Amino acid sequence: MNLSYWEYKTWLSNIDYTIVGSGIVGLNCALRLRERFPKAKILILEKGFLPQGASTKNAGFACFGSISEVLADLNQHSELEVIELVKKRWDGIKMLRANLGDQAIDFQIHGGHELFLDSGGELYDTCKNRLPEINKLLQPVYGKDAFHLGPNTFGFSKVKEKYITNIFEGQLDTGKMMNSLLQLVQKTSITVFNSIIVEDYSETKSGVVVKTDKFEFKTKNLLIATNGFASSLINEKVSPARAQVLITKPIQNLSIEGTFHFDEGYYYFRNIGSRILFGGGRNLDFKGEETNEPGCSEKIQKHLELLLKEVVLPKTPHNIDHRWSGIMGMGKQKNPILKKISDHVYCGVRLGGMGIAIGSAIGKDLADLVE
């Protein structure tokens, strides 16, 4: 790009923070800097014109883990660990709604609910033996039991009689939780570059030189907030998992009413107001999802219609309105990778499709890292 003096001296000399990737932790990050250094020039680079990964296309579930996933973290991690995870999803909750406020997002808490198939009683049996004592594992988190037994209110089919819900979950607008965290940071003088792809960089003893696909600056902190796409810029493992989605056209006289999953977690859905918001499917390939490639498989969508009609909507007539995908950061490990990576370069990524419940904490986190 021929940059001019005046667009070189504006807005690319003299930097002192520059975040890769303008989702959750990006926006949060930037807002805590200013926070701590209100005189600092700040600088986020995103390389879609929206958030590329998977800030501005989740479902929206405010959600901090499923009996049947504690069940499987307890299988990998210590009860502390487990207790610990759940907390810090907890305390992200909270901490992005007194941020934002509930109105400005459109929070709402009518319980996540997890189903459980026909063909899944062993699955069902275990969980609902142990309710009780996760109740009681996680009751220094809540304050109260979280997880009860309901009835199938709503109708679903070919799952069992009764499902377990936490009454603490809630659900989010997206589009405007986002929209509400860019106005923050554009009322704080702080500069937001889209459709700027961070290609490398190259770190010299008073900062780092950063590369795009347009241009070339310096800045003395750079904090790489990129999740899903992170290991293209730092030797981090970190896979990209896309998560694909669809959501209805409206439903006359829908009754549905709050987050709900199955299958492990594999699906998920919620209502959208008179919508179904649908995703999941990543389990049908796991090695083709694997990709941060934005886009949808015709075999995973004609899979989560199938089971839209038979699961979800068995005797409700509905049309699909619109598909999108979204490109979360996974790990072998359930922690994000918050870490100082040399004298000026930091991160927060591998959130584990736990963005909107952590997103808030690590990007605060993030921004605590700089001396």
Ligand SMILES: Cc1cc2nc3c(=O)[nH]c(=O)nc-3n(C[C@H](O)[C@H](O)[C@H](O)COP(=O)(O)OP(=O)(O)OC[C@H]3O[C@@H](n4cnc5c(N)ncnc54)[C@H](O)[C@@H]3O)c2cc1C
Given for the second form:
Amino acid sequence: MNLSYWEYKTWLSNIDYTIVGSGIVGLNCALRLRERFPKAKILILEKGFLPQGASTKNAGFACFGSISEVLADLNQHSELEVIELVKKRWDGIKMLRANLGDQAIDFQIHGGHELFLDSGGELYDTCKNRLPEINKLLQPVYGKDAFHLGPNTFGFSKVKEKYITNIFEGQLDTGKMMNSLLQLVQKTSITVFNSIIVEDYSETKSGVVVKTDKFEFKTKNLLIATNGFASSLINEKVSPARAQVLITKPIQNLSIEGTFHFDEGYYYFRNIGSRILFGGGRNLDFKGEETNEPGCSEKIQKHLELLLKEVVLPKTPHNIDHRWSGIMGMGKQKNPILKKISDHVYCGVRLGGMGIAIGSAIGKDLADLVE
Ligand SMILES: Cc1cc2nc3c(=O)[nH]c(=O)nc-3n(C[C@H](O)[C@H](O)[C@H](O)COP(=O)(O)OP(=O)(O)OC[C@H]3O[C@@H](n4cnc5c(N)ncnc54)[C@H](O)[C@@H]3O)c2cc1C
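The form predicted in complex with the ligand is what I want next, because the block you gave corresponds to the form predicted on its own; please supply it.
Below, the chain from earlier opens the complete complex, with every other chain and molecule after it.
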């Protein structure tokens, strides 16, 4: 690339911290670094003209874990670990709201509801029976009973007569959240370069040489926040997982309000004003969706349309307005990978499906790894 002396000197020399990825983790990491090091030169490199992973593509659920998810987690983890997992999400949402303000992100609490399909076997009864036990277990986090049985007031079809609501769960405007974060970053003199792909890096005694698709430069520290794309740069076990969604056109007199999921979280929907956003279906083709290529598959989109018509809006005429996908970072374990990789290289990746709740904290913790 034909970079001038001035360009190198002004933007690509003496860089203290370079962050790869401008998702929720990368931006929060940058803000925390600025707080800790007011005079440092901080650079963010993002491969898309907008973030290309999950942070600007997601559904905007501010969730802590549905009752069936908590039960599934209890099969894998100790009670203490599950409490800790839920507490991290709870604290994370608090942090996000405090950092950006409810108005700026259009934060609303209408509850998070878990529906149970008629065809869903024993899960409904198990969740219902264990509801008091789970409420008691999570008292230290929520301070009162979080889960409640409620009637099917929104007229969903092919589901059990009641659903289980976490009264504390909320929803936000994903675009506003990311725009607010970006504006904060830009206000604090952090440079963001878009459309730059970090291809490789090599460590020296004093720092890291970073190779991008357009130029090479040196940085004292490299912080990797590339989530589902992580394995192309570092040797960590992160699998990409594409998630597809669709959104309807505005629907007259839509009464549905809140966030909802069913089929063990494989399907989720919410209202956005008078529209319904509906997503999921990765379980129809795990192998095909283990990709970091954007795109929508006919098989999954057709099934989303079918469930939208049969379960969510059985009596309401509606039209699809738009479809898209995003890339998540998953692994066998739920916890993100947050660690120092070598003397000058750090990573905070594998956020799974909970990045809104934990992304702010992981970004901050990533910045705090730096000595
Ligand atoms: C459709 C969908 C719905 C979701 N719904 C919810 C929800 O309702 N609630 C919730 O909590 N979570 C949800 N999630 C998950 C959540 O969005 C993620 O956990 C979170 O955004 C992860 O943030 P991140 O910063 O770690 O990663 P990302 O947002 O993926 O950011 C990583 C960034 O790194 C960039 N990058 C990658 N490689 C390179 C490279 N080599 N060079 C330069 N840049 C690079 C990418 O372009 C990307 O912008 C959803 C995800 C999807 C896809």
